[in-house]
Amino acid sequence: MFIIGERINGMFKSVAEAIQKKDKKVIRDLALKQVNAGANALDLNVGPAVAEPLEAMIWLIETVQEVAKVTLSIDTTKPEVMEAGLKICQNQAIINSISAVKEKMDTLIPLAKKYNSLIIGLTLDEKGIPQTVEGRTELACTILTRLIDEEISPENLYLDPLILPVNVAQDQCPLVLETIKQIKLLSDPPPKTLLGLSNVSQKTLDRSLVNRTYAVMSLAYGLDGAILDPLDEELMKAVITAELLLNKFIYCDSYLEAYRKK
């Protein structure tokens, strides 16, 4: 599974303080710990409390790239911050995210094309998040069709059917699993699927247990990637073991260690 580390986010108090104080050590340590724990990419979000988000994003990207040569996911709602971030990424970056709102697609898809970025597409439009498999799949198709019209390969797209917290939208958990399966039928090659995994466990008592259980279930339905906490060891073990049992790599007694080295 393509794992995007979620920990460099200004919503976390320690990260917000590090950004405000320009404390590179905190950010570098978080980047290295996530990569060493198995993250293939790192999501970067300066958070809502930053006075100059463009300057903060540039500092954050430059700080991470000093120690980690991985894919970076630029997580912002501001197009000018997004482009500033894409410009300085040393590797192919990820736009996090593009919804099915026409204005968002008109603004961000040209940036994806200009910088050859990967894209996280959200099954969300002006009306919000659909409450049915069909509604989410239709919005996924809207984003996919627009990308194809712009001559962007479906292989550059990760579609996120938007899992909601189980404590307020329990019925949506199986619905999202079915949506993952349906998205795979939209094109050939099929678009990839991704979840912001931690959303499912918001304000639950045992977040780690909820996250790792839903991760395993989602993998069985064809999930390709997730934004998650790679520092959660039990979650990572569950993800690796699920991929083993889905026959995605060859078993050996030390498969956890072998997977991480890979």
Second form
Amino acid sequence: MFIIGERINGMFKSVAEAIQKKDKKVIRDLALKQVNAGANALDLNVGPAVAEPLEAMIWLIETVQEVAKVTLSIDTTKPEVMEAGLKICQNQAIINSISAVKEKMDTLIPLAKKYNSLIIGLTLDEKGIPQTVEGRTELACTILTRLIDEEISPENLYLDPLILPVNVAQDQCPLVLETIKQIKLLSDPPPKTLLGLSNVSQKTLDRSLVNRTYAVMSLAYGLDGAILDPLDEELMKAVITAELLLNKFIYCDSYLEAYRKK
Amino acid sequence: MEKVLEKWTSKINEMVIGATKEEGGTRSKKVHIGGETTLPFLHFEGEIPYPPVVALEVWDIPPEEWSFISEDLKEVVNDPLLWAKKVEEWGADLLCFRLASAHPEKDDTSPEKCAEKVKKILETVKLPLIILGCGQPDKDGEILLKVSEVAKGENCLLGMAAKDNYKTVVAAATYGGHSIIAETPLDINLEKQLNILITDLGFLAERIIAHPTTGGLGYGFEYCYSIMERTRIAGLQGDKMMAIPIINLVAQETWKHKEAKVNENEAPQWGVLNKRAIAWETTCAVGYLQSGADILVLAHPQSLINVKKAISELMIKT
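Target state, the form predicted in complex with the partner chain; input state, the form predicted on its own:
Next comes the full complex, and the chain you just saw is listed first.
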């Protein structure tokens, strides 16, 4: 699974403080720890409270790039912050995110093209998140066809059917699984799918258990990537084992270790 | 019409065997293997930078259990140095020297004596060497420690490193700067596990070649073939512990079987032994080429000619 580490996010108090105080060590440690734990990419989000989001994003990217040569996911709703970030990323970056909102696509797709970025596409439009499998799949299709029209390779796209917290919208949990399956039928080769996994467990008592259980279920439905906490060891073990059981790689007694050597 | 091509994300490790004067050794050439970015001979899908290579066996005692070889090569089998010279003359890419006498049930030759034998071979021929013990894991560990020392700097391939002796063999190879053959029973999971254990010791995956056990033609060939194929596919898909070259000991699995022993008087329906036995070794080897063999170890010089010809034809890009 393509794993995007979620820990460098201004929603976390320690990260918000580090951004404010320009404390590089905190950010670097978090970057390295996540990469060593198996993250293929790192999500960067300056958080809602920061005064100068553009400056903060540039600082985050530069700080991380000083220690880790890894794909960066620029997590912002502000187009100017997005472009400033994409401009200084040394590797192919991820636009996190676009949606089926026309204005979003009009602004961000040209950036994806210009910087050859990967894109996370949320199944969401002006009316919000559809409450049905068909509704979400339709929006996935809207994003996919728009990219194809703009001659962007569908391989650069991760479609996110948006999982909601189990204690807010429990009925959506199975529905998102089914959506993953439906999205995979949209084209050949199938589009890739991704979830912001931790959202499913917001405000639950045992977040780790809910996260890893849903991760395993989503993988069985064909999930390709997730934004998650790679420092959650039990979650990582469950993800690796699920992929093993899906015959994604060859078993051996030390398969967990072997996976990390990949 | 658009060509439908497989896209692989990874490549098989490259390995060099043998060190020339430039690298501090005394071999006349180096042999490169590995580096494939596609399945065997699919030149239109990826790179096959080096053709598979062929080694011929030389034993330190006559290979009595290989009656055909003992008879057909009777001029040389009693004299390992003469045998080695012939192997070089016949055009083998590598020489595979087998210290068969060291087996506790044979002469139980001491590790020191084994090392002397290797030293003489190194002085007599200039081909890169594969050095095999006697097949008894503990004894092989002891032998290889000594052998590694006399062959230091020659960048040989030492075997076998198995579940029960890999630590010693890795220590030996590390000391002398050699690569190793990791041998497992016919089981892809055990193959991967052994590679992990070996690399956990700090030994580079790039210095390992796998021997997933060679099933002889008619004696498990297809099991080995499919394990090699799965290994290669996993390696090309990015599994680092599977992205290693493969060696097949074809002679070992040919000459002990009845098809390569029984003559035409005893089994007239099988045809002339001479022709049949060589065809048996050749066919087995050529089969393994198709499942990803990087080194084939044979015994008969005519099989060498046949297999080299097959390789050169398969390496032509169409």
